[in-house]
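Read the single chain below, which is given as structure tokens and is the form predicted alone.
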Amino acid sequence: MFEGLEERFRRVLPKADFCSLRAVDERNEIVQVRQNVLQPIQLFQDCGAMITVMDRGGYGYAATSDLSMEGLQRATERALSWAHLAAGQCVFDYTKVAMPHPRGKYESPAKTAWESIPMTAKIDIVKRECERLKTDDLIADFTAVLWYARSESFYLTNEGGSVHQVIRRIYPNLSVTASEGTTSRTRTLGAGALCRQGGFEVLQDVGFMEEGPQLAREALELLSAPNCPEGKMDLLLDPSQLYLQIHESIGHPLELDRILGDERNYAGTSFVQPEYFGSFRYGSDLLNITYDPTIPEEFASFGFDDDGLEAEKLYLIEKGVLKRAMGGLISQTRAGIPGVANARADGWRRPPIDRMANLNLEPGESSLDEMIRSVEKGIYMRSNTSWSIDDSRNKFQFGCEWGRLIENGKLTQVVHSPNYRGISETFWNNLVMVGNRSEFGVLGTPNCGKGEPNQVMRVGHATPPALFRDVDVFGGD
């Protein structure tokens, strides 16, 4: 698909301060079985390129699915025209940006290539795991699904930049719903967040072929479990819930384009202000948040972002203090605030914007047992099921599939519909214990939406469990 692409790009280069081509070829395959019935296999491919031009202080871009010489020429002319029309009219002078011209490669590791497994074998595996969810007549709905995406991209610039990346992502999920009378309870595999980069080995790594019967037992147990109690108490969050807490109350507030106001009409603003960086206490000393696209198996790992900036591990929050934003090179230059390599687009049709990639809570020193023993009155919650957060990503409310009370240092009663609420700064400053490296969970989400027009992005999160004091907890009845 990309044969001869670089040569064609070099031949259509305009006279401009900067020009880049970002070509993407993505192929998806989805195998799903619901209630032991194979659903239609989904196979789809999407291929095209975006030409970006910066000239005379303006910025323009144009996308095309025609990768011929003529197609690239037309896209380049449109991008250059838009850049000249925008010159002097933008909120920012793009001559101030020193765009990189990187050279390099990145490829997701894969012990067992997805393509090496016959389709019949994949279908058999998904069928088997779906069947194993139906353990009782009270199981009303049950689904197993495998989603594989392979994305190959080339990034080329007018001064010799050339980056080739191949990213393989697997998104396995199990879901089981038990129902009795008017009551239904659902359990999923890691809240549907156990998605990673890699090959077929990911299924074993995340428990896809082991956890089904246990999920069914927990769904049945929730049918007779009491409602979650209400009140202030300690809250122990499993990685299957904490990943989304990080995503919503740290990730989105730290996106620099949101802080600059670019997203206010659609995705909202941020309670974080530009002057907070370097001094604002976001959380307790145990809060260490890194931006790390270098973990091979994490969902949003890569070598270079979509503006060519090389990825590296950097602390956003260190010992509770806010250090840097999640802003790509253009936003960093606009704001004068340190950022990271996170200018990303969800495909060839869209321009890069500031997006989360791998946003992680660094491990602490506590085991899960130690955290439980430290609690006199509290609750342990797993697997997100609902979330709500205000436009500035400050006040929030989350619900989980499964909860278990902690009384006098021991896990006791399972409860259904556990929920909690809080305010971001207060919540993270009440962080009192963080799980160690052995408790570290690698998760992600395939469907984070942002931008106008909307872009649906894949995001990674890795985190151990963590304990918070004095959280407002309530039930769902």
Second form
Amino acid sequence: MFEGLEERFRRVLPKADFCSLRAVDERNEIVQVRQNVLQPIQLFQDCGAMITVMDRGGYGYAATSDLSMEGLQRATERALSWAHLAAGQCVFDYTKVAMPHPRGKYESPAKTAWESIPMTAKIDIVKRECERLKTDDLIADFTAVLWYARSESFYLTNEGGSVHQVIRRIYPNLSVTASEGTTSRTRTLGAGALCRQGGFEVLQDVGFMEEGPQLAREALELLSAPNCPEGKMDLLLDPSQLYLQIHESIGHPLELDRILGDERNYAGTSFVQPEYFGSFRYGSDLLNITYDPTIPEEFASFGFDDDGLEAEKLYLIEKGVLKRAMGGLISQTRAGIPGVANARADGWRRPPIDRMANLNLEPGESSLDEMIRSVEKGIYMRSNTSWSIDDSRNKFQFGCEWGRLIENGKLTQVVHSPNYRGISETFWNNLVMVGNRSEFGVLGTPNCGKGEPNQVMRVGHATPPALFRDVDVFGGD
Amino acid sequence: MQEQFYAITDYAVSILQGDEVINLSFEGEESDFVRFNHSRIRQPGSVFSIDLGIDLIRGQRHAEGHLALAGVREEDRERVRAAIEELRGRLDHLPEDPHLLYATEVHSTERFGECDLPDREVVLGEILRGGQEKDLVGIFAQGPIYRGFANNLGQKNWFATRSFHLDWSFYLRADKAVKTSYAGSRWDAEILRKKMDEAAQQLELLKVEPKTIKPGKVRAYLSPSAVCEILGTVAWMGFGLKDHKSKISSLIKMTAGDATLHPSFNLAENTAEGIAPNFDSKGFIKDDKVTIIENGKFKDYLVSPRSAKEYGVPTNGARSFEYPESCDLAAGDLASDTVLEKLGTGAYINNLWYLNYSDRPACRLTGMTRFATFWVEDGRISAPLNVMRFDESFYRMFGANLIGLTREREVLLDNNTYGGRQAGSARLPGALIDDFPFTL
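The structure above corresponds to the form predicted alone; please provide the structure of the form predicted together with its partner chain.
And the full complex, kicking off with our chain again.
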């Protein structure tokens, strides 16, 4: 799709301070078996480009699926006209940002390429894992799915920048629901968050071909389990829940465009103020949060963001103290606050905005057993099923699929509908133990919504389990 | 765009082989988007996008694909030819699909929206002038959107609308703001000015020192926008036949007859009076009206063609995710101008935010208040209310604790732009509710 694209771009370049082309060619395939019936295999092929122009202090973009010379010419003229129309009326003088002109490439690892496995073999694998979920007559719904996405992008700038990136992502999931009367309980493979970059080897790495029967047993067990008790207690979170706690109560509030107010009409603002950077105690000394594009299998690793900034591992929170924001180069320049390479767009139709990429909790020194043994009264929760947080990212509530009480240092009763709520700053300052590297889980989500116009983003979160003191826990109705 | 779709349909049909059947669905837009922050422009731009869905069928075997078209005849023919060849290559390897159902009777339709879209320069000027000396943040979107369906049986459906949507907030400070919108197909600067004046007046109410209340139960008024958030969440895994039959429905207790809502609660998917297209991607025409809840009791599910085949019932034209696109909650008898009086002392909630199930089988929801929410004492607004979390069962909210629904309803256009601009809407009243539990 990109053949001759660079030459055509160079030929339509306008006289402007800055101009870039970001072309994306993405192919998605979804193989899903529900209740032992193969669902229609979905094949999505999407290709187009966005031209961005900065000139006279203004900014404008135009996205098109017409990559011919004429199509690019029209898009360039449209983007230039937007930049000139906006000049002098923008929230920021775009001449103040020195856009990079990078050269480089990045490619996801893949030991066994998705394309090398015949479609019939993929169907057989998904069918087999679906069948293995139906272990009992009380299993009412059961689904296995593999979602593969190959995204190839080409970023060009008016001063010779040229970046080629190929990202391969696999998103395997299992879901099983046990039901009796009007009660139903669902278990999923890692809360549907075991999405990775790579090839077919990811299936083995995340237990896609092992976990099914166990998930079914747990769904059945939850049917007869008691409701989660209510009260203040210690809370041990598995990576399949903690990843989303990090996402919602650290990732989003640190997005610089929220702090700058861009998102106030939609995704929201942030309790984090510009003056917090460098001194604000976000959490206990055990809280070390990194932006880390260097874990190859993590869902949002890349070499360069969508404004051409090279990605490198950086600490956002170190020993509990806030150091750096999740903001790309334009936001960094607007705010005068250090950030990371996270200006990202969800495809060629949308402009880059500040998004999470890989946002991780660095491992501590505790084993899971040590954390359990340290708890007198508490609960261990796995697999997120519900999430909600206010628009400043303060008051949150989460629910999990599965909970197990911890009493006097031992795991005891399994409970259904475990929920907890709290306030971000208080919660992270009550972090008392962090799992070690052997407990480190690499997860992510393919569905983070934000932006006007709306964008859905793939982000990665790697984390060990962690223990929190004095959390409000409660159950279902 | 319609001619382009029909031309590519003719081409796709011309390269079919043997007894192949093809269903084509079309989604396109030519949109301008302008983002605002602090009453200035953040990101302006345009998007030209065409997506073609192809379902290639041979007997009970079929393969589905979606591809972006360039809008250029020869290029698009090549893309479609390559896509059909790839799908055809898959057919031999796929099993028969027992749940495949597509329209075999021809029902062609056309619907064109009116248009009088403004010049972008004029609009920007009027929006920015309205935001002067205020803190305006939001987005303006405009342009045509297109939907189409065609098959090799000769059915052709076309839907085109040209509209604008300004969705914005005036901010006072931190999280205190008034959110509103102006949408339609005929731009009127006077209407915008009036809406901005009204928002500015409401902003004055936020200047009072905000009130923080302790968690507990209060009487609450939910505006139509807040009701929309609740229904939008319950519709997610609540109204569809597939979710019900799979035992994952949030309304499982209601469909079993173990729970009911207030007798005044009547909810429908009202396609005839909505603005969304009335056809689906399999060629079925949607029922004009599907009554989902009647007199507080569950009545009919939204049924996609796939669910219809699987469970042996007729489809009512719901799309595959069985989610309403023209949600219509019947009006009650509570006059809107008496809401403050009837509320007495409690919370006047203009907007809710980030709802999710806290116990799905019990249809219990949690979420936050947002934007202009006020504390009311003795029928008068006394102060803005700092954000509060609620956690409550849908059955209690709109069952035993529902005092009344308003006589007046609002039409709320879907401003969602995930993947593209949408054409859905909802017509909803406000709701006065007793013992609404704030938990944090």
